[in-house]
Partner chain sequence: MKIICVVKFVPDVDNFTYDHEKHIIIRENSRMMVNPDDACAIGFALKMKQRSPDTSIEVVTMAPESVLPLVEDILRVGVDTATIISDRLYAGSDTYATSRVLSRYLSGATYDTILTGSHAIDGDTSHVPSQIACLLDLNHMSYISRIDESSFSSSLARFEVESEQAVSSYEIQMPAILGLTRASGYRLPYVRYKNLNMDVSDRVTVIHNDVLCFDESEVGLTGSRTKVVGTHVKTYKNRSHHVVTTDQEGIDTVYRFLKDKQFI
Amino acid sequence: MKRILIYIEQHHEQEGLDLLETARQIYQEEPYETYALVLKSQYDALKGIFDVIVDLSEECLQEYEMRAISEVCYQLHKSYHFDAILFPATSWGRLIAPRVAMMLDTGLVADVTDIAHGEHGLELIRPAYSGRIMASIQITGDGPMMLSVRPGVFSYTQHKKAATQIRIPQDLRYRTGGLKETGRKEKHSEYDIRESDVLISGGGGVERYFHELRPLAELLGGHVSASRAIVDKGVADRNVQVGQSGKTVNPRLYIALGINGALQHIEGLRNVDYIISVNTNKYAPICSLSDIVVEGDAYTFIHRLIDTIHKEKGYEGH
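Please output the structure of this chain alone, in the form predicted together with the partner chain.
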């Protein structure tokens, strides 16, 4: 039976759960056991799904204590002999995983976005060269295999009922200190574009009137997102950026206003049901991925569509 350890980052439990889907795609029909590693004891959402929860809450580790956390992972591996160790490719996951891989002398593939079973066996796929190339990577050596996995790409939907064992490891040895958090200012964001069903997204073509997207988003029960072109210009907030260096989103409807559709942008559009693009250039790359292409000015489009929706609603009211 294969054993898989999944690192659960605090406040990112869903990203951890989603790695079960990554594990399923790796091992397919082979039997395997899943272990969740949690630093703090808020893990109700994981109970009944993982086979084992390794609870470190008694150790009181902070998520930035990367040296200590990797030493813990190392010791857990020495007692459980995992076949695979998976981290979400969040900021912390991407810093801890490489240390663990080095301690275990094993291969790590970063920011995996796809799993394939090719002629050479298991291939882990990730973007490289600023998203211009997708690389298929194999792990050589004796393992365990290690991956950091891009959040939002895999999604776990089955709800297998497992009788979850909670294990509290004893006698862990690790070093803390040398680094401490001295302050923290939370950023406030009203919504998370990864959870939106409808995204009205603006790019370079709507730089001057990005704020006009919001009323349309509200009418369609959705939110506003953006391409990097206008995030870099400070017009839109970084946490609504779609794409390789932003977020991977899965809305049912994506309306791209004045977005050209660079590879790095498209990389963030995973399972979008419908795409409508509005662009003065009907040959922009985003257009070939769209269900409807509206050739023309995005500003005109927004206002005419809003008017039409109001008008039709008005008729229905009578």
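Given the form predicted together with the partner chain above, I would also like to look at the protein as it appears in the form predicted on its own.
Single chain only below; no partners, no other molecules.
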């Protein structure tokens, strides 16, 4: 039976859970066991989901001690002989995964966004050349197979009930890096676009009036997002960027205003229920994916839609 180790990062437990869907798509109907490596996280929510929880809560390890965590992963592999090791492509996951791969003398496919089974076997798909193309990586060799997966591209739904075992490793040897946390300042963000049910997204066509998107988003109970074209010009923050070099989102409604929709942007849209595109070019790539295409000026569309919503809300009071 295959064995899979999944790293559960503190404060990013959901991203770790979603890696179970990655594992399911890799092995499909083939039997496998899942091991969750837990550092400081509360793992009660993982019981009944993972087959084994490797509990490191008693170890004096912090999430930022990349060298020590890498050495722990190496030792666990030597004990359990995993067939695959999965990391979320978070800030820390992207730093730990390559260190483990080097220790194990194996390859790493970073920032995976899709899984495919072609005529030559398993293929891991990821953006390459700054997101200009999609690369399909075939897995060869003895492994273990190692990959980091971009958050938001896979979504876990429980498929089975597991009789979870809790294991506490003994005699682990690792070197801490001499790092000490002297303070912490959380980066303030009003919202996370990955959690939004409605997104009003602006591209290069609305650069001059990007600020006009917020009133519409508020009326629809949603948030504002942006394409890379807007972010690179400093009009919008990078934390609201949708696409391969931004975030992957799956809202119920996505209104794309003045967005061309090149491959890099479209790859950031997963399982969107309804897409409305407003563009002066009805042949823009994103229009072929849209449920409704409005050919015209996005500025006019925004204000006419706001006026219509205001009128509808006014009628409700009578």
